[in-house]
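Coming up is one lone chain in structure tokens, specifically the form predicted on its own.
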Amino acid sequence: MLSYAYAVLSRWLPYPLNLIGALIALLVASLAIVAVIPIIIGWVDRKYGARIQSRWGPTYVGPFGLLQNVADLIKLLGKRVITTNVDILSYTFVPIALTAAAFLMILIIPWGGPNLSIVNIPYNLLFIYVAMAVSPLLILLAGWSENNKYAIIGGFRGATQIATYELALIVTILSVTILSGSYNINDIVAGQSSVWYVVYLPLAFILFITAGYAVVERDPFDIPEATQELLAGWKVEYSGLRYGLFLLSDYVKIFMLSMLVVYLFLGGWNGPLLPAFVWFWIKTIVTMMILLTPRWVYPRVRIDQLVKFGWNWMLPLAIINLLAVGMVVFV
């Protein structure tokens, strides 16, 4: 998409103005996507959860409550930011860094076709994983910066949980890359033109969804926040725009997880009859609705149960799966 915008602007603008214009256009488009995705997914999440629990969800602001999240965003922007007894540098840096990581993922992930990424780079799967993997350090830093015992406990819980399940996540991703022979999402999707990898790797599919769910801290794995115990955990001292940035990055991560499940295991944009772009979005929307469900159905597990499950079951099963794939491919 960057090359396309550059080619269009080259008809009217000389170099380097055409390049600068293309970069600005894609920057604005990416920021718009980052802003709109949480609003839409947040509304769907709230209405869907309300229906599961026999409630109405947002109803008053806009038709069907569609503008409720916009109203909430405006309210957050007007909130007073209190920074008493915090380390202001790290306190401000963490939400910006998490948003920048979400922005990076938006930039490099394909949006339903091999030529539909905003910036096309090799090894884009590796870059997306790195953008998701910075969370433990940032969460720990956020908890420390707030100078609050509940925030510090939440920060340690978050770092422990994500570090535990990221190991299983990266081992599972390795099994897919070994089978496809590439860290590029386009190549991985091309390798599923006839048979989806979920058929070859059903165990990896289950492990990836479970580990990814824990990494993005969705219920029932919201132990770092634990509202009843830690008063929102490592976010307890955040308010206003900074807190809004956390919400934004959370919904972008659940959206990215849905897209990665489709790309790695469900054939990406491959499918019969319908256009590739349509197939991709059908799969992504269905996957995202499935991923949104556990929050409203299952209770939170204890931190010791979660960590033991990660070390005793998730990681060993991921390693066994990786060894099995390696034996099939290389032996």
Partner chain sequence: MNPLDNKENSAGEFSYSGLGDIVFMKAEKFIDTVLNWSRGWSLWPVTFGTSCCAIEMMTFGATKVDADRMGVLFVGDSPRQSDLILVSGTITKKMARRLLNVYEQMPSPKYVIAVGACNISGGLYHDSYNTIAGIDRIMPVDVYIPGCPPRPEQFQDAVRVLRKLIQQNEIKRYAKQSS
Given for the second form:
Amino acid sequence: MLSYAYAVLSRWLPYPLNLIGALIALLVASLAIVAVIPIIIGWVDRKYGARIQSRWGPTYVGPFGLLQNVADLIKLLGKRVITTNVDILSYTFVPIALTAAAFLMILIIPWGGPNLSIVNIPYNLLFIYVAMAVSPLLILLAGWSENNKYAIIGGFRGATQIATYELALIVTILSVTILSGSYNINDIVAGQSSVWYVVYLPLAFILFITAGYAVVERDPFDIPEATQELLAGWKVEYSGLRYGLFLLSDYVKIFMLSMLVVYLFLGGWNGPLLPAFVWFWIKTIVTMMILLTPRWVYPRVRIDQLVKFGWNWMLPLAIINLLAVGMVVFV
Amino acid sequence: MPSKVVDALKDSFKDNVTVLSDNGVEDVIVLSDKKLLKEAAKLIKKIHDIVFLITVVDRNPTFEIGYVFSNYVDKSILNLRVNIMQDDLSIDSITSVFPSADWEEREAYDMFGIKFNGHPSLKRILLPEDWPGHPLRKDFKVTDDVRNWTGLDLKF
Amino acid sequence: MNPLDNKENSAGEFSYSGLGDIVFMKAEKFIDTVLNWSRGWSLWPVTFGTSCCAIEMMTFGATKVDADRMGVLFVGDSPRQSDLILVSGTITKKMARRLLNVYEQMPSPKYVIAVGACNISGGLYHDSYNTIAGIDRIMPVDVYIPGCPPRPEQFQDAVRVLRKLIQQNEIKRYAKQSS
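Could the form predicted together with its partner chain be given as well, to go with the form predicted on its own?
The complete assembly is shown below, putting the previous chain first.
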């Protein structure tokens, strides 16, 4: 998308201006995506969860309550920030860095077509994984900087949980990359033009979704911010816009997870009759609705159960899966 | 029906102990000297496990403290009563013998201002710690000062 | 930072000296309107339930009277992320300090709803030595809900009234506090 904007602007503008213009267009596009996607997904999440609990969910703000999350975000913008006894540098740094990581994922991931990403790079799957993997350190830093017992407990829990499950996640991703022979999402999708990888790798599919849940901290794995035990866990001292940034990056992460599931296992934009773009969005939305469901249906697990399950089952299964794929591909 | 404890108490404290039979079912033992309370508690501890209630009645000018002991085996109940005078509101704490007396004694201190000597942390349990007065005494009047007292340094 | 701040500071000297001021005031009014709109529609409560009114407060968030419809999201998070405190139940003199502690930890555009007779006037315990006879003696209250305990629908109505007050810019005490 950057090169396209650059090419279009080069017709009218001389050298430095067209690059600057292309970068501005890029910035506007990604900002729009960053702002709009969490709002829409947040609305879907609240409304869908409400319907599962036989409530109505947001109703009065805008048509069907669509502006509910807009109101929430504007309100968070206008709130005072109370900081007592915090380490102000790391306290301010963490929300910015987490949002930047989510922003990076948005820049790199393809948006429903070959080469339809904002920035095209060859190893985009690896980059997305790295952007996800940066979070345990930041969560620990947030928990430490807030100088609060709930925050530090939540920070340690979050770091433990995500470090545990990211290992399983990368091993699962490795099995997909061995099968397709590339770290590029375009190639992985091209490899699924006849058969989806979920047929070859059903175990990896399940492992990926489970580990992904733990990494994005959705219920039933939202142990770091367990409301009943830790108030808000490592977010407990954050207020105002900084808390809003956490909400934004949470929704971006769950959306990225559903897109990755579609890209890696469900054939990406491949499909008969309909155009590729439409196929991709149908698959993504269906996957996302399925991924949003467990939060409203299942209770939370305990941290020791989760970590034990991660080391005893997830990682060995992922490694066995990787070995099996390697044997089949190379032998 | 006098039980083993009552007999033992009578044996060791002789005429300092009187037994009142109020309703014929449960005896009330009145201990005349408050200094003997701790010894009596040690004796009672051999049979009874817990003190589950401490009551105080303000019968001006005396304060009547009632201890209700019980045990886990046959659920029998022993009532012990001690009278103390208003001008010397202090009595030995039995927390070292019966740990369950801790909060009960704190409550008695909170409401009546009775000092329990030897209590590990004798502070108020229900009311704020800087509250003036002891509200369940007969000479305590609920005035406007009491009603409006918040103890807060209000800023608005 | 807060547009309400500027309003408070410039309240004494109303002068239309130039175009810049007028543009500035228009922009300020616009920002006020947008902020108040969003504040009214997004009241996240911290639930301070001490007795029976809290049971009705739970019903307020549950299925039948759905608080989420009006943007009252029971996030259950810390006071740092809340805008509204629902004080429901008798406040004893010992609890008053904890209540004020929670209230002071909430960031600034914050609103108070006093629920039930005990919070409005002391209720059954108005003559007691141990209760605060109405929490408006210790903190500013925006909306009162009468009843002992009130019905969940009354909570809904209170939130509606509070939203109207906010959106008509009737609640102005935070301009002083945040300076």
